[in-house]
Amino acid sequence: MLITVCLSQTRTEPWVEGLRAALPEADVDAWEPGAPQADHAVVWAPPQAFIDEQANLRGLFNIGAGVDALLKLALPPAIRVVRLDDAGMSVQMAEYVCHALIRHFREFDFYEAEAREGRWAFRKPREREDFAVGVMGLGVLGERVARAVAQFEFPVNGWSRSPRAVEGLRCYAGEDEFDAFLSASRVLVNLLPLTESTRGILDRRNLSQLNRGEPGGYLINVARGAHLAEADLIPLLDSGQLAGATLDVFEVEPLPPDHPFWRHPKITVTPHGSARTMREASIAQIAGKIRAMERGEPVAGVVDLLRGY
């Protein structure tokens, strides 16, 4: 069994070494143009040239949960694209979202500003019932985030393309229930996969429906930058329709130094670090899936190329 590794913007050598240790029965090498045909590939944002050359791959294993970079490529119809189920990312995502939510809810930005001026000040406590949190996307990451938020006794809504039932959540599904979901949520957390149907879904029309259309909605985007119609955000913040936003992902990354998001007082920017791939856990998961595929067994995380997730 031959496995090739093709990673963009990521050091390849530690992955090759880890996969060799996890799969001693396989030959594992970093891909170079002209390399032998492999049975499986471990990838992150590979070029089209890699896909064209490695035409006989049975499995394409992505080292992240999001596969939008792969879906831009012309993939052989018989190939199976497999994403990570978790590998340590869901707990990081839950930490990040809960931190952003609680920072906003408890008005810690206000307290930090007052402390810098040496002022001892209080704010009237807010009611959790007034801060319903809507989680868009109820996959492995979304469900973990929703459950974590519920532990702090916020009302939690969930929305997904197809019906889901998650204990402790009020679940909405499909286009027919999307507006009702937005209206019932004050804080919106985006964890959707990026597909053509979700690109630009965080636009003026949809974000204006938060909090039953009243001012004070809040956005946390930890999925993909292309979900957000960036030109719509600042006008919504400046008008007060949105109280703020925490953004970890952007249409162009790294975020250009002259981008207005850096300087807007109601926007918190982080550098796409809400949930980083944990290499050792990911290698163990990928190795297990490769062995299962070789045995002809079902493999979790196989992507529906038509749906995009």
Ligand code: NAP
Contents of the next structure:
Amino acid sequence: MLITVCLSQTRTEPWVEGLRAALPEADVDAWEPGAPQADHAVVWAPPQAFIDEQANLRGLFNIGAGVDALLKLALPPAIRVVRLDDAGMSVQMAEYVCHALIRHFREFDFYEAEAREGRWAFRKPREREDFAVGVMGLGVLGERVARAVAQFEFPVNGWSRSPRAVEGLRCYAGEDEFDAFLSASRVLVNLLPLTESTRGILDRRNLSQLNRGEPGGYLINVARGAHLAEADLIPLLDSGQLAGATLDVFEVEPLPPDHPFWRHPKITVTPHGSARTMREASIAQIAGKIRAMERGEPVAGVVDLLRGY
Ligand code: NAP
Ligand code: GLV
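With the form predicted alone already on screen, would you show the form predicted together with this ligand?
Shown next: the complete complex, the earlier chain at its head.
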């Protein structure tokens, strides 16, 4: 069995070494043009030339949860695209979202500014019942995040494509229930996959519905930059309709140095690191799935190419 590794924006060698150790029965090599035909590939955003050359691949193992960069490519219809299933990401995403939510809810920006001036000041405590959190996407990451937020006793709403029942959450599903979900939520957390149905979903119309249409909504975007209609955000913040935003992902990454998001006082920017790929856990998961596929057993996390996630 031959496994080829083709990673952009990531050092390839540690993955090759880790996969060799985890799959001693396989030959594992970094891909280069003209390399022999492999049975499986471990990839992140590979070029079309890689797919075109590697015509015998049975499995394409993505080293992330989101497969939007892969599905932009022309893929052979029989290939199985497999996403990472958690592998240490969901706990990081739960930490990140709870941090951003609580930082906003407890007004830590205010306290930090006061502390810098040496001032001992209090704000009137806010009621968490007034800060319902809406989680868009109740998949591997969204459900974990929603459960973590519910532990802090915020009201939590969830929205998914198909109806879901998750204890402690008020669940909404599909386009018909989208407006009701938005209106019932004040802090919006985006954990949708980027597909043709979800591109640009965080736009002026939808973001204006948060918090029953009243000012004071808050956005946490941790999924993909192209979910957000970027030009709509700053006017919503400047008018007060939104109180702030924490953004981990952007239309163009790295976020260009002159982008206004960097310096806007109501926007917190982080560099697409809310849930990092954990190499050892991911290699163990991928090795297990390659072995299962070779034995003809079912494998979790196979992407539905038509649905796009
Ligand atoms: P997932 O397990 O595939 O879950 C996707 C969820 O979104 C499902 O609940 C699905 O509904 C829902 N959904 C999809 N299309 C929808 C639509 N049109 N309307 C309503 N709901 C829809 O994905 P995941 O593992 O949780 O990851 C989510 C995304 O997070 C990834 O795609 C990636 O873009 C992003 N991510 C970001 C980072 C980072 O560091 N910033 C790290 C990892 C992942 P159903 O339940 O009905 O199928
Ligand atoms: C990171 O953004 C991922 O999709 O895993």
